[in-house]
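The chain below stands alone and is given as structure tokens, in the form predicted alone.
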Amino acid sequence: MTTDTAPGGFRKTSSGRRLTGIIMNDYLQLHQRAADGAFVVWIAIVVPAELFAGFDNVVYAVPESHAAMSAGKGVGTLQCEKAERAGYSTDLCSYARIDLGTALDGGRDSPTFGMPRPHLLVSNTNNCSLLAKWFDVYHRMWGVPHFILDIPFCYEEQTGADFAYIKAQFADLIRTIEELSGQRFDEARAREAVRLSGEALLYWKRFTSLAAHRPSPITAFDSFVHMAPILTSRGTAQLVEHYRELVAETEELMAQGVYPVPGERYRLLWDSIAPWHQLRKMSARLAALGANITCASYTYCIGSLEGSFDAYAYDGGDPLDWLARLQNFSVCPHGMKLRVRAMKEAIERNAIDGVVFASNRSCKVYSLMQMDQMRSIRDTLGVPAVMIDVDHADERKYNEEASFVRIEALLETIDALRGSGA
């Protein structure tokens, strides 16, 4: 294990280098298998990709993941502008504009040469209200079938009726792929993929739980980056091994006394999608202030049931049961009660001093309840919070100085509360 630490606390670790290799190999394999005749499915991030492992020759691509990578590599705005020139509004999600710009230009300027054209599109209604319309563009443009998973919004924990409704749609999706691809579904193979995903998520939770240590051995930026193979390597032994080694490496760094923000004075929580175009700059600037965003709702929800924090373990039974029960894991389809409950647990477990709510210009579903959520956290827990404006992939909609004026005001409020003994 090796680590290189740049000024401001940004680290390039052996896990980071391994991650780069995994993602590059995943995209290379995707293109190669598609070229060799595999059945290609484009999916939204919460569609259960483990199902595709039940087929001999089905591969999947995740447009949202590709868009995030494009933003992180500095070409997000370029691809957005291509979509805008084609007539798409700047008010659309920047992920959608990046993806559309990439597709309309044949993959040019993409860090992965785009994605192979799909034989099937699979979107959902719970995580993103735009996705079904976004994927419908390709349905009309290319004549590709579009399967929409209709997932109920959850104001409370998932009901039995909702569970049965979701699971039945997974069975319909399997039959659809069988009919379109001419391949038969093997439940045993899907069960093994689910087992591997479940094991990987246990390691993931162990990794993110290390943020409870003072000082934290991780930042939320680490979890933002390392969530990538959950999207591209779902249901694989490679995913398990990466997170196993990530945990071991992080614990070794802790033992050596190596921390991303060694002078950690402020422990913060981030509520929004990652600001992909700002990861390095924002992490360095926060570290210079002694501030560490140790955890984020965007990543602490992964592998958990709605409104909870711990991993939902796989019991080895029907793989569709586990997938259906976890279908509402992300924050976006949660009502206020569930969002506040999970955030309260994260704040208490990680000894959070303040919360940064990032009102996301692209993700209305994520941002819709943030003002009420911020008020609830302030009133019930006495934890100070601040709201900043951001866009997860279009840097034209982010003002660094305005954001840091508010973040620094939050740090001053934390200092004042400490001084008053509150």
Given for the second form:
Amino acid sequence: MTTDTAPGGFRKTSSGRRLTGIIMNDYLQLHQRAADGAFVVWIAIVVPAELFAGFDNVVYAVPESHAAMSAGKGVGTLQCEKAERAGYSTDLCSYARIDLGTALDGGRDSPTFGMPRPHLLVSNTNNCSLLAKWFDVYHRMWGVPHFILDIPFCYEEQTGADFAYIKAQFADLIRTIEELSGQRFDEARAREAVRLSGEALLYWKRFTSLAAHRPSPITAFDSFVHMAPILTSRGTAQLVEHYRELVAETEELMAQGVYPVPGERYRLLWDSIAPWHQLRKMSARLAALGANITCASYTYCIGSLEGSFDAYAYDGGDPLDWLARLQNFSVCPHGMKLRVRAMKEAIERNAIDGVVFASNRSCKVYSLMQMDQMRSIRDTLGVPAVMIDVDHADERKYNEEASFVRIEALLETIDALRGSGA
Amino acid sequence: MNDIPQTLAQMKNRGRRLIGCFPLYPPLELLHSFGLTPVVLWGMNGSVQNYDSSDRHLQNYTCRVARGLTGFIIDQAAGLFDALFMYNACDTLRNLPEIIATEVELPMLRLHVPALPEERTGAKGYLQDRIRSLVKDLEQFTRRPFSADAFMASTALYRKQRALCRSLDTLCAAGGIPFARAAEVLQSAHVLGVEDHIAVLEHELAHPPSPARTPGARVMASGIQAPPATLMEVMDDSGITVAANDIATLARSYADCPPAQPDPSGYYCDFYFRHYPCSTMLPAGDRRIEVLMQRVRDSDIRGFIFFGEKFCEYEYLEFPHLQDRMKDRGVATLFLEIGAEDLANLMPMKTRIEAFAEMLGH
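Alternate state requested, the form predicted in complex with the partner chain (shown: the form predicted alone):
Every component of the complex follows; first up is the chain already shown.
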């Protein structure tokens, strides 16, 4: 195992290199299989992709993931501007604008050469119902059928009625693909895919839980980067292997005393989607301050039920049951009470000193309860917090200096609290 | 409706039990049948002096609809409302119940309306169950049993009210009433009891303002809420005739009314699955475009003014396609974006409306 450490603590591990290979291969396979006649589905990120493994020749692409990668590779603004020139407002989600810009320009400037044109669009309402409108644009542009999964928002834990409603929709989706693709669904294969996803998520949880160690062997930025294959390789042995090796490598680095922020003085929690255009810059600048954003609500929620922190393990039963029960996991589809509950758990387990609430102009559903959530965390746990303005994929809406003025103020507050013995 | 809090206070003083509802298409008939007076909290901006109360909870990139209703509830709800009701519509609104609950202690009734087409497996059954569950919640809250007769009576009232609203639209399209005046009367539906609103509509239809105007350039107005009165007056003064509207607080709210039936679970399946298409009703996207184009043809529309609500992503994502379809048909379009902070600076928009009217006149 080798580790390249860049100035400021950013490191390229062997897992990082393996990750690059996985993602590159996933997109190459996607294009190749589509060119060879596979049935192509575009999905929102929480759509249960394991179901597609139940078909002989169905491949899927994830526009949100592609948009995040585009932002990370520095072409987010370029693609946004293409969509804006076509009449799409700058106030729309930057994932949507990047993706629309890419599609409208035939995939030009995309780090993955775009995505193969779909035969079916599957959006959902759980992360955001905007997705349904966004996919409607393609539906009209290309005359492709659009299947919406409606996932009721959870103010409390998911109800039995909602669970049954979601599960019935999955069965409907399977029937729809059978009809459109002419392929038969094999439940045993989907079950195996779910088993593999379940196993991979256990390793994922083990990886993110390493943040409890002081100093932390990981940063939230590691989790942002390494979550990618959960979106593109779901239900595969490759996914299990990647996370198994990621855990092993991280534990080995710990044993060697190699940490991303060696002089870690401040342990922070990030609440929002990753600022894809800032990963390297932000992590380096934080490391220089002795600050480590060790965990993020965006990634610690993966594999948990809404409002909880631990893994929701697959028990080998009906795969649709497990998939349906997990549909509200990803922060956006559940309410403030549940968000605060999970965040308190994260703060306590990871010994967090302060929270950075990233108010994200592109994601209203994530952001528009942060002001109250921040008060709740401050008042009930006495943990200081700040709010900074970001946009997850449109760099034009982010101001580094303004953000760091606030983050540095948070660090000073943490120091002051330590000094006062609070 | 110049003073909404005062109007509501008067109804409260007359013994009405008010339930504040959002967003635009709550099950009014059902709430009314339980002896409640539903008030639709949409377009409350005129009653919000400033956004201080909502700014304590919502970032400034929240739409003015949400900021207005949040501020209104925080500042005004105590003593006015007996309960609140909400159903799912957009990403912003679904976050509001818990935010509001941090400041306002009122019972909150909720409904999840499926964002699926009627024919999808389980959609109808799920909605029927949710309506039955809401009926139980209402029985518990009001301490009275559901009455099919009362529900039928309430349904008849709302049917009459919606028919009268459509008649006023027709009058407006014929130049018989200025758009600004028609919109004011029509939108008062949201904050008046249905019986009172019927009386207002009947009076207005019987005594239209005189003299009647000469019909001008035929325009369709669209948006998630009606524009500020000042802009509607400019439209009237510029010689524009609003021959059809696709405004959510107006025509989208009263364009359709399902057949009467004593079972609310069946009634609301018709109501929600076959509702006049609105950008907030996700499965209705295709139908919305077709309905709008049909209305453009039927009403001989020459111009289309889209009042874009700043930060309303649903509306934003439909507009480029809508604009293309209008252009294909030779309909001129004007896009005006209005945000909470724009209300004190409407002059540029006035100028654009006047220019648009002049262009249509040529």
